[in-house]
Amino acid sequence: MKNIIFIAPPAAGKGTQSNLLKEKYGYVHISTGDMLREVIASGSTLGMEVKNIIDKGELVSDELIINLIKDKLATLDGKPFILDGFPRTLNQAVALNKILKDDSYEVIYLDITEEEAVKRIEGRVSCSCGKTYNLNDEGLKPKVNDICDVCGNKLVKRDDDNVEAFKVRFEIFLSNIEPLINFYKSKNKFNVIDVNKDLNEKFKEISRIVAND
């Protein structure tokens, strides 16, 4: 299987078909947002400036970011991985490439719009275990209310799913996406993937573009 890169703007769904991912194929998953809720947990001093730049919906730096993924790339010993939050501009892409040593993955795009995802944004809950839910949506929303299927904690919302932090967080996205989706069609490996289609249609997709050796 082929190493995949995921880039959509929040709330696109990257989370739940790496999940889905994970599960059937074996992938590791390297969530940028994981890693860094990690860092804020910490309770240092470096956590406590992260969290005040995720509260406002803003970006931490690259040189941060690169140096979180390169220790976690490097502790993987070959196994196929997903790359969810990562990168997100040109700069990051370009460290990625170095430090990848071959080109044995795929770019899926998420396409969503901001009025889709907003509404995904509102709705969304989730667990100290990693599973995630979203109340606007039939096929993700857990089997008891504020309960996790997986392990039966309470759910909760982020202190960044609110929607003006959000609105932040999609633009400078946007602001950033363009050079992003050159560069990787240049090397030919920028895939689409509409969200609006059925969860499992979207999977079947994905798993196709990744399978394809």
Contents of the next structure:
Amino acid sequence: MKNIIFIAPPAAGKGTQSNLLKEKYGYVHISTGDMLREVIASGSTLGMEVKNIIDKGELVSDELIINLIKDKLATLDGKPFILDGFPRTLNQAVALNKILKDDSYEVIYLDITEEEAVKRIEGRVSCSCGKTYNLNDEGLKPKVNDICDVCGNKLVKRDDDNVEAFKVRFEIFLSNIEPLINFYKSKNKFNVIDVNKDLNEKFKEISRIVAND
Ligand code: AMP
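Form predicted in complex with adenosine monophosphate, following the form predicted alone:
Below, the chain from earlier opens the complete complex, with every other chain and molecule after it.
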């Protein structure tokens, strides 16, 4: 089973696919957005600085995020992992390449238009347990309004899931994506999944790429 690097604009479905892969294959799901939200929840001065950046839709520094990832990967003990939200810049990709000891990974690029992503952002809600839902998608709605199917907690909307912050996030994504794509194409690690396909079809395609399933 190969490690997975998800590269995609906001709301392309990285979190949903990560949860499915985690359930079926036991991947460790590493979401840098979740890690940063934990830093915010700690209430530290750094947390307040990070919140300010995230709420505007901007990126935290490469240095901060690379250090967080380096520490996290060092705890995995060889377990297969999914990187969700990292790398987002060429600098981060180059740093990751130095940290990884082998090339047992595949990049999965979830291709989505800005229009479709805005629609998803508007309907996206999540639970503190990490499960995400989408009120604009019949297949991704919770069974009971506002309540998590898994743990029964109340679902909440992320502070940065508003159209204004989303536009900044999408623009930043586009401005960084080309060098990232070229970097992974040159290593023969780049795989594109069309997000308009059915959820299970996408999952099967990804499974074939990373687990020969
Ligand atoms: P996400 O949950 O992946 O949408 O990330 C939420 C926010 O966290 C992003 O909009 C960025 O502000 C920040 N963030 C997450 N991952 C990174 C990263 N690799 N580099 C810089 N900022 C990041």
